[in-house]
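Take a look at this single chain in structure tokens; it is the form predicted on its own.
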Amino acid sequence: MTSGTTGKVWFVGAGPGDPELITVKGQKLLAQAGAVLFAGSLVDRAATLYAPPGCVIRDSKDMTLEEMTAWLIEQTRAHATVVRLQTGDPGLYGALIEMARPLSAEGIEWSVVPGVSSAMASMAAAGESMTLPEVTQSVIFTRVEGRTPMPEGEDLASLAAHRTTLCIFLSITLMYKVEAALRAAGWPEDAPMLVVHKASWPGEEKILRGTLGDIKQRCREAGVASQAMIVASPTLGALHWETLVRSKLYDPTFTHRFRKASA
């Protein structure tokens, strides 16, 4: 890199733990990186093989928001790409925006790199669909209050009243609390109830069914207690329905610009 100039940061998703499910820009740019500060707490390693020899590689769990940006900062000053490899996607609950200040207050450019969620992942995993037709069109993306306070307005009681689909992250260990939000909204004990662990993870995923009368003992019994995704949703089991309400977009009953109603 020229003297005096300053490379970039990019923030890649990772993806929920495949290495394979990372995006094709994400392992371009880990191929050409000068270094790479990775979430060795939630990144499978095997991510960062795709960095070429010689590439910088930093495992960030032992360290501080301080020190991480403070390491991505000093590692621009040597390389013209510089990734911060992220669990899932970098905009959710992650520290982007944190990062991203200090570096834009030093001049540094930064980009994002979106990567697959595990909430799209479990539900890959299961089989499973976020939305069907006069079931729900919605999926909340929300987690139980624990060290980090929700904000007014959002506890999972009330979010859960709308009855959609929940993908409810970063909460395995508060499943009393994800059930007691889920009967104070008025769900039923047998409401299906899905819990994957490790969505994705060659050789490690756990996928675990349920009722919200069953699930944390099948959590339990499974030994899943960390990086598990939790599912409540009306969809859940919908491939062994009697009926379904059909997509009216393949509808041949309806029209649309591509096609016109053939019955």
Contents of the next structure:
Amino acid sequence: MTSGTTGKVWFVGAGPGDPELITVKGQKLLAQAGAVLFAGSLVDRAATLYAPPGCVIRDSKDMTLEEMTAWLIEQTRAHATVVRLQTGDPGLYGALIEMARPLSAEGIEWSVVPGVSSAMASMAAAGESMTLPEVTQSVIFTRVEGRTPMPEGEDLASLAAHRTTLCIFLSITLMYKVEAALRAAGWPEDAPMLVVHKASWPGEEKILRGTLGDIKQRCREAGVASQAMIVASPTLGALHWETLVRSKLYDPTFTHRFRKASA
Ligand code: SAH
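Switch from the form predicted on its own to the form predicted together with S-adenosyl-L-homocysteine (SAH) and give that structure.
The complete assembly is shown below, putting the previous chain first.
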């Protein structure tokens, strides 16, 4: 790069684990990157697969936020394209704004390339739908309180009272809190639940199905204690229901902008 110019930082969603689930745009940016800072062991495969020879590749797992932003800023002095590679989508539990603010303060340009979140990949792995007509039309992405406190009004019991699809991140070691919250919200013991460990990771994905009453035991038996998505949803298992309300869009008796009703 010519002296005096600075490069741009791209926050790229690597997707949930399968390197083929990065976006085409994310893969192209990696292929032209001069430097890549990737988030722990989760996304190293995409970085090493797609970054060009000679690219500076650094794992951020032992770095503080200050060290990461300093590293990114330093790399923009030498490279036109600097990639911060994050798991799933960078805007979900990704410290995106904390990392972007020091870049903006230095006048360094940055952009975000979205990624396939592990919530999407987990439902895809299980062949489940987040929404179903007349069952639920809403999805909540949340977590239970760990060291990061939950803002007021967002405790899982009050969110669960809506009876929508709940995708619960960062909480597999706190399953007892998840269960207590669902019970407090009145979910029955036989409410279906899903835990997906390493969704989309070739050869490592585990799909556990159970109920509010037994999912913790199933996780214990399967040895799943990290990198897992917990889903509680009234849509789970709908593949095997006897009756299902149809989507209006594909209903033969329903007219819309692109199709006239046939009956
Ligand atoms: N930005 C990421 C989430 C980062 S928080 C995203 O959009 O997916 C990390 C949490 O994400 C983990 O605790 C776990 O709950 C979930 N997670 C990340 N990758 C996963 C995967 N491959 N399978 C299941 N859960 C995963």
